[in-house]
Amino acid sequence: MHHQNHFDLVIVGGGTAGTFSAIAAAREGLSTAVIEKNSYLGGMATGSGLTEMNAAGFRESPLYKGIEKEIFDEMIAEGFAEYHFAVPMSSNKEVKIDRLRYNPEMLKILLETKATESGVTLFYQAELDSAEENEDGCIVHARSLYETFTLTSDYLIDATGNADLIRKLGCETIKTQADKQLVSTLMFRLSNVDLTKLDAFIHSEELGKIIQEGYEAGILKGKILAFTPIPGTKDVSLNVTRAKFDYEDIRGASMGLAEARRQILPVYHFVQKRVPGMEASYIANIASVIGVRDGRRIQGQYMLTLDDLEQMTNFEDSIACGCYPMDIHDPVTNSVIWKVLPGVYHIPYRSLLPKGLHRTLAAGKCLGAEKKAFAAIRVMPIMMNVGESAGYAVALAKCEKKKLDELTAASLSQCLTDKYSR
């Protein structure tokens, strides 16, 4: 059987960035292959156990349109999603976050068939070997558990959250000292919950102190207890756990892994006792991946700046906007450090071009960012906004014959009005 090895786009990274830069591409007509090393997409979205997207709207309305609105929208009106307003976080009651909270399986299937019907080829449980960007074209070298195969392409996305295929083409990154690097969480979701008297506890003066509690027993690595009840079940997840580890060491990540799941069950013996709503509840499911906050970021033609958040610049190239303010876990005092920026701020597209590429971008959590900036765009609704527009952007490059790094601000600005207006 003859298979294609050429597309317009191969996107390294099936995560919640890659997926939605995938859908947008392939439906503006570009062949589209998603090299992805899980089974299935979305990554931190649908694997990490994390069951609301923060900052999905903006002062109590949805900030998002295009795609990332058509599956929100669908996620509603199935039954298995629903925006909450200023909830406040648990680690610091004052910060209030629009969320939208919802069942991450379902997406699972969702993101698929959306990828699937727009055409994109997947290549699922494949890991990247080496890739090249020439003058007139990409080469990917990638290998599953049988094969080692080769596509080429016009364009590359790098969605891998950290670098990985930027790195491997030669370009420069930027990494996080080991001893900075944000803490790490492994997710996991209790059932058969009596959610009325949890919601109830929830937001009654007792979480504080049951936090409290927790820490001084040492029960809770953080000051954080964080239950997200998951539309249309009994289930709550739970973002408690807290390990440091070099996410590039691999002996140490590994350690730290078992050193978050060694936390669960102390936690949930503890929230069993302590937490109204909890006692019948049992351990449905531990995340199969850890979710690491932090990852390599690329060298960009812009580094995006905490200041360009706060003063909310208008970029002519912007191509995402956000609202989520700077949470930096820090590993040193253990708490989480928060900064409530003033509005929705922007990202540009020069921050997607990593320095000495041309026909490659970076899209999600890797691209051009300072650490603070970082701290706030890194969360998922950003990222698929990011996703979706530098889908579309290489579309654009696709239809005037030019690399990535010659579209100009004001084609590429006409070009996101219109696919975001639809």
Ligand SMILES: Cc1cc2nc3c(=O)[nH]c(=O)nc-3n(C[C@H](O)[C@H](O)[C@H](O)COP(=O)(O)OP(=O)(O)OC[C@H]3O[C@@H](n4cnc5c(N)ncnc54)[C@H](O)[C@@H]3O)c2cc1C
Given for the second form:
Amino acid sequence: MHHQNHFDLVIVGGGTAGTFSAIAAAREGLSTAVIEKNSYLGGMATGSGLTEMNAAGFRESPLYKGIEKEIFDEMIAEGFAEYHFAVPMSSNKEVKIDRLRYNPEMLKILLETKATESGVTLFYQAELDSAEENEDGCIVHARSLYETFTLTSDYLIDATGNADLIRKLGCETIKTQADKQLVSTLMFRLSNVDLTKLDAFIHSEELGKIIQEGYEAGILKGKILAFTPIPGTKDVSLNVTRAKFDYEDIRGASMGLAEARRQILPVYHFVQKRVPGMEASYIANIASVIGVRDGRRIQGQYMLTLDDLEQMTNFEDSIACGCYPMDIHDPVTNSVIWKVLPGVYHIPYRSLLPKGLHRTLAAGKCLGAEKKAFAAIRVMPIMMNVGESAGYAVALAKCEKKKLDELTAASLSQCLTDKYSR
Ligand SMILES: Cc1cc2nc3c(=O)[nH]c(=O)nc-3n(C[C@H](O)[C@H](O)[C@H](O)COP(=O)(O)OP(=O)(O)OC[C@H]3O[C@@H](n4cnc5c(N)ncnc54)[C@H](O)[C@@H]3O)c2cc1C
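Got the form predicted alone; any chance of the form predicted together with the named molecule too?
Next comes the full complex, this chain leading.
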């Protein structure tokens, strides 16, 4: 059997952003491959126990569009997702945001179906080894458990969430000092919850008191106890464990993961006793992937700042938008530092262009942003929007026979207007 080894576009990382890049590019007619180290698509959105798209809308009006809208609408219609307006955050009830709650297993199925139906070639359980970007094209060396393989392409997208590809292409990346990195969380799910009782509790003043009690007793390691009901089930996902480690130090990261898992049982006993609705609950799942909030980012042609978000700078090469507040899971105070932003802000294409490269884009949370801006834009609906637009940008470059840094803001903007208004 002949295996295709050359693609218009190779994407490393089939997570939250990479999957949307892949579907968008493949639907535009590009031969597209995804190299993904997990055995499913969706990354954090499907594998880390997350069940809530943060700031999926702004003041009761959904912000999602394009493929994101297609997928969310299908999930809502099937009862696998629900839009909730102005939900308070457990770590600060004054901060209220619109959220789309969803069933991650259904999202997993949908993403894979859409990708394969669009013609995307999947390389699951495969990891990037090394890569090159040359004048005429790119080369990617990867490996699975059983073989090494090489793909060539006209363009590359780094959607690894930690700029792994761009780093291996020899470019400078930015990493936050280990003791200042955002805290990581291992999510887990409780089943058989009385959701009516829990919902009343989440909206009451009691939640804050219980968080304080649990924190003082040393059961909660941070001032957060976030419950997210999963639509169509009696399950609730918990964002509560806290682990501090340098994500690139394998020993520290492994111990951090074990420490986060160790926190689960005491938390479970605590909420079962203290939180209404949890009396008959049981632990149904512990996420297979720990959620690492921090990550390497590229040195982009433009570095997005918190000021840009506060000013809602309307870049002429805007490719995505969002409204999530700055949300820093602080390793020093063990609390969440919030800064609510005034409205809908934009992300420019130039922040996806790594300095020194011409055929590679960064999509997802490794794009070029300063630390405080990163702490706002990193949420899933924004990353999906960024990913999808990156896919369209590559298709436009292919069509115009250009390198990625040769696209003009005007033609990109026209292209995105066309794609999103279909
Ligand atoms: C604990 C935690 C809680 C969060 N809570 C929320 C929330 O409630 N709501 C919300 O909207 N957002 C939340 N976020 C933010 C959001 O989940 C992420 O920032 C977003 O999903 C990042 O998308 P991404 O595509 O950049 O990365 P990911 O989704 O992580 O995708 C990266 C993909 O690349 C793959 N990969 C990495 N390296 C390689 C390699 N070398 N070779 C092959 N594959 C590779 C990974 O397996 C993964 O599938 C949370 C994040 C964390 C960590």
